[in-house]
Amino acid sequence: MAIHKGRGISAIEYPTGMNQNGDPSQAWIKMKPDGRVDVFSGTADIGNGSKTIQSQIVADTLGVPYDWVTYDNSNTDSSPVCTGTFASRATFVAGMAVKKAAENARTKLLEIAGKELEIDPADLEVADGEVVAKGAPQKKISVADVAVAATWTHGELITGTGAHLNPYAPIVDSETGRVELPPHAAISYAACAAEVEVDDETGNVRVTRLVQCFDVGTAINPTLVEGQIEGGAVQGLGLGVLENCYPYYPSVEHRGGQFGSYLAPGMEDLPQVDTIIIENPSAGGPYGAKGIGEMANNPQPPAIAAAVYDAIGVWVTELPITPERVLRALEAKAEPRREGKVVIFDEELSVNSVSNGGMRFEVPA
């Protein structure tokens, strides 16, 4: 028996929302009286962080601290039209559109503070909940005091709209395919190493660390973004060397019966996961953000199977490479080698063509 040891890189590429476009987002937000602001998104929160996210977005354009956001998805009456949480859009499609509804309520909410400090809106800015002056920072007003006054001065309610839709790109060549236009809003990339120990003797892969790389566009909130990519490295290792979901081998009536025979990554299987984070915007999202939910698992398996090669000098190509997997590959490369040889009976020359190794002859019949 003998540990074996090795790396392995893959590389990946990953589109942002849906090939051609086909999935919109749209939202609205108003702000009440006292300032604070209501968000409403049909964006449903799997988990990957998108209430968040567009909080952040809206805080940002609109000039207001985040905790000033209430983010209310709660049902599709009173919520605009989001397509879904698919594609890796809800950052990118979604986010976009609350940040044109941010943008649009504050045009509105400048107009007012303009009436109020009566300032051109033109030569006002909004940051950190106030409204002030270009070059005279002591001319200023609170966004709350706007948002006073436009309910019982003014008589207005300030309000956005916003949706979004990635651009179509018609084919201009029909016999390549050829588009006027990228048929993708944005490309994420990213990349893994592995290192791994592989025992001959059991056929046990035990990835001992990752190395992952990824480019995010921009990372709104890094610290869901690392979350999301080590989240995805957990999954990577299960899709890896553990979960076999499909096909069932060698039939369905092997599939275990319990949640627990579902082999899942645990403590004792997590190595050591280093995350590098590159931010490289993209110039059609929201602040230059990219998506990075789905891709963040796809990175590993190859990576894993690389380092399995360099170990032991087999390529598993199925997965998980499970000790089966190893065993059986490390059998067939054990095996002698032989020539093929294919003899074939030629009726008409009554002769024997054989084949071998690349030589033909002939034997008589």
The other form holds:
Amino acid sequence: MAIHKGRGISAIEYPTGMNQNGDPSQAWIKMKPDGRVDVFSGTADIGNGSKTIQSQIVADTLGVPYDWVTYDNSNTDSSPVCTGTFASRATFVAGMAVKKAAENARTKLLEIAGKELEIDPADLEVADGEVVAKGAPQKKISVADVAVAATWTHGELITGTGAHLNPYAPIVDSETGRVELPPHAAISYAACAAEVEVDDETGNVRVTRLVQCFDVGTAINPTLVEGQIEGGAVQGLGLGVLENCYPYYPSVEHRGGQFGSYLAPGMEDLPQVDTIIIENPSAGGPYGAKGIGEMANNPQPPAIAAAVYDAIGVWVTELPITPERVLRALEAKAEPRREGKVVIFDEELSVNSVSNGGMRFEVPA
Amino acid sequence: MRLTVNGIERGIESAPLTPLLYVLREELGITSPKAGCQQGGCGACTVLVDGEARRACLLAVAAVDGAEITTVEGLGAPEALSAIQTAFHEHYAAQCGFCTSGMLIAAHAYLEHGGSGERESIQETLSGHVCRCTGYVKIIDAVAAAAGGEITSRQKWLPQTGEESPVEVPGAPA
Ligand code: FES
Ligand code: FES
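Can I get the form predicted in complex with its partner chain as well, since the one above is the form predicted on its own?
Everything in the complex follows now, all chains and molecules, and the chain you saw is the first one.
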């Protein structure tokens, strides 16, 4: 009886920005007379940071400080349509909508600034709350002054709307028989390495380290991306070794009926979590961003399964890798013969007994 | 019954066996303690009762008659955050925020009781608080920072931009 250490790796890819139509986001922006900006978008922030990230996108695109931006997403009377926060789309799709809205508002801003400075708007640029003539930085006007002039001199409102809908990609074009567009606008990639300790007496699997590497496109807010990946690590750990809504599916008899009977990772289950962010910008997302929300908990379970194999030499092919499954797998490995047949896949045991590096067990003579 | 809640004395009308959580949320309109599991398992309802972190969902209000209750509203104000609130803010220790009130209260009590800030002791103290979003990493960082301890729950690489070299980590890609 001993503790066995093992390491495993996994690699995954994950699509964001569905090109299947029916997935629009819209946004509108107005500038108040003091240059402060109100953004209306339908994306709910469920803790993923979309409020922060979309405000950053607006601030950068419009050339105003971040704290000038107020983001209103809680009001279905004033916010335009957004299909929602799901499918890793809040930054990728809704972020494009607010970016386009900000671009349109910027066009209007420069038009008014051009009138004030008597310069062609094409020769103006805006950054840090100031509109400046290209190549003649002494010719400038603050965004707040432009907003005042728009309101009281020109009788205009600096505003912009934007919408984003990925182009429709039929699975197969009925006329040409070809696939013209990929069904998704961007693919994110991730890899994970897991270190585990498996107790061959109790069957318990302890995950001691997760190193995860995510290609996120552009990290618009690196700390928030890191938070998503760290959160995903612990959810992935839960899916890998603890969490199960229906432990004996398709029988639903043993489902957890309440909070206390559902195992989710607690703080003491936390392994060392190392996060590597790789920036590999996408063509279709705002400033090259990709969506990683949902994929964040995908690479850990296979890496943990591989680490368990490395530790004890058996593949447990069903999640979560519970002590019961580990012990049954070890038992099947020790005694591959059951009722006179070679066990290839034993449904009753719910584990794949083809271990030994994928070799079939030899039937003893 | 009477309670002193965040420094203000309040008369309580609820029935004596009403859980403190509902008295706070429904009778007094103080919504920072969250009703997560309502069976003592998640920690989202945690408040300070006479300085101790307790689960408000499991406490009948009659059992704490006369006590001093502190919720997150009483820890600090937006313009004057407490030490633990500042640390959570600086370390991005909240995502959806549902667990955050309970975490803050428990962490505040941990600091008040002279918690060392070592990772293991933080994990032990906060182990009954479930968070589904953050993976706990930044919460532990925040509590460690507030306690003046070292941040050891992770090693981290920053996105590699321009000349910046990543933090040295054994076995990390060059
Ligand atoms: S609501 Fe009280 S512990 Fe979960
Ligand atoms: S931040 Fe969402 S549960 Fe902790």
